[in-house]
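This document opens with one chain alone, in structure tokens, the form predicted on its own.
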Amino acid sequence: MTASPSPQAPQEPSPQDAADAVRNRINTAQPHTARIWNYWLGGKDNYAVDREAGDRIRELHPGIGDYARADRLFLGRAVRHLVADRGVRQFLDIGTGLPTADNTHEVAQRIAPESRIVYVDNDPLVLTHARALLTSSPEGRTDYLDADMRDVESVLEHASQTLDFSRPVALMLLGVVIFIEDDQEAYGLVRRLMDALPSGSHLVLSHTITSPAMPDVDAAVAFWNEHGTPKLTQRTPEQVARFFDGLELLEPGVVSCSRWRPDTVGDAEPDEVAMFGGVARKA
């Protein structure tokens, strides 16, 4: 009797095949928010379609580039405060976006080289750059997870391979819950993520707002939702503040990102932008 051949184990894709699969997910025919954000920040990881959409949005709302810069500076100030003043050494940064200057790990490890950071994003262009750019100090560790924030269990399971969930973690959600249209789902996702983190953890969150005082912002978002991907959801400042329910908000609360502990000298308050943010501690 002739023995039947043993079934062969499935082969792992080669690094080249994996890279090709990622590149095939990149749609260069439609503007994408991460690439437009990169364009507004002066980056080069964008395409003509992104620049055209970015310029059109800037025509509708000339201050939009200031929002991108304000959000990035807010990230830096929040991370510096958490590391230098609150002793946080672990960060779970969801909705990473394209790497630019002063990413979370760079800010944190500049102060505390032993800091550990896990980045999470599901944009294929972000993934191709994250592998090359999101490096770490020898004392610390940086990891990247290609995943959707809606898959909370998977995000937490993979992050736990780098982060110690028995110690405080800062959950970074900058400009990411704007992509979740349903309010109940958005608030629920943030709550589930924070519930998994121990006492002493922090939430850092920013969000595009809608306000009667800023009608041009609504026009810019409407244009984006007609032509770009993924779609954006605006919320009022009061709705943004709800993401911090049950947590201890740090001063000055939920405010324009430009006005959260600004580095300005003197009495002049920075101009308000339609990107609001806050930092809060889990008791």
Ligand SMILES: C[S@@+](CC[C@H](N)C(=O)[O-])C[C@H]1O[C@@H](n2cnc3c(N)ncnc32)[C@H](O)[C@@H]1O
Contents of the next structure:
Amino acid sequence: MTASPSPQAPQEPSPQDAADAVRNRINTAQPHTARIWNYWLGGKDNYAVDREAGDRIRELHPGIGDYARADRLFLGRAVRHLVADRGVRQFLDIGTGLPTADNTHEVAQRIAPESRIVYVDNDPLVLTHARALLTSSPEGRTDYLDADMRDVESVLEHASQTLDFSRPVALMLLGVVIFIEDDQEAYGLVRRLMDALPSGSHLVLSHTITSPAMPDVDAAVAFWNEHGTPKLTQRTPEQVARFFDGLELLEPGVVSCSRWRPDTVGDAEPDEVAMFGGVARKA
Ligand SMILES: C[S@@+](CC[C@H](N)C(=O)[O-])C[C@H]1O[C@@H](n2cnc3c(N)ncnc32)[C@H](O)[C@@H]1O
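Starting from the form predicted on its own, produce the coordinates for the form predicted together with the named molecule.
The complete assembly is shown below, putting the previous chain first.
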């Protein structure tokens, strides 16, 4: 009698095959947003194609470096406020970007080491650097998911392995819904993510704006959309404010990231940048 063949278990790719698959996804022929952002922030995780486009955009909009730094500093102040003053201990940070100084878990765990953070991004280079991000404090936890934010169910399912969705979570969407072109889709994605979070959760969101006061930003975005990926959609400050509809917007509302509770002392208001942001609480 011959034994019937036992069903084959699906083969896990070897670590080498998995690493090769990720490397094959990295496109060095076209500027990518995570890498150009890293370049403007002074990082080294970028390619010649990103630096060339980054320099061209800087010529079109010389304020671009301030805009990127203002966004990161806004992230730091918002996380510090949520942890220190509002008791938030869980963060879902979508569109993480390449690791830089003061990533969400570093700011949160400096104040509350038990904080838990799930990072989500769909860029393969961010994935290859994810290990560096995953250095949680021993008391807390960090996790990384390689996914598109449009895949809301997978994001939430994976995040629920680290975050307790019966307790408040801060949803961090910094410089990422700009890559969702369709307005209804963009507003719908933010609403679906916030709907999954309990009362006491918060939304932290920043977004590139279009404003008659900053016409050079439109030229820089047009250049990006011709050469870079993914394409970027600007919205007016009023359109950005709509992402917070139904939530309690914290003071000072949706403003230039540089003007959201700045650390600076004195009377001088920081310069406005083309990145607006706000923080809101779910009742
Ligand atoms: C401009 S960077 C912002 C990085 C970081 N949040 C910050 O504010 O410094 C945008 C990031 O969003 C990621 N991203 C763009 N579209 C995405 C999508 N549909 N799903 C997940 N991540 C996305 C990019 O890969 C990139 O890392």
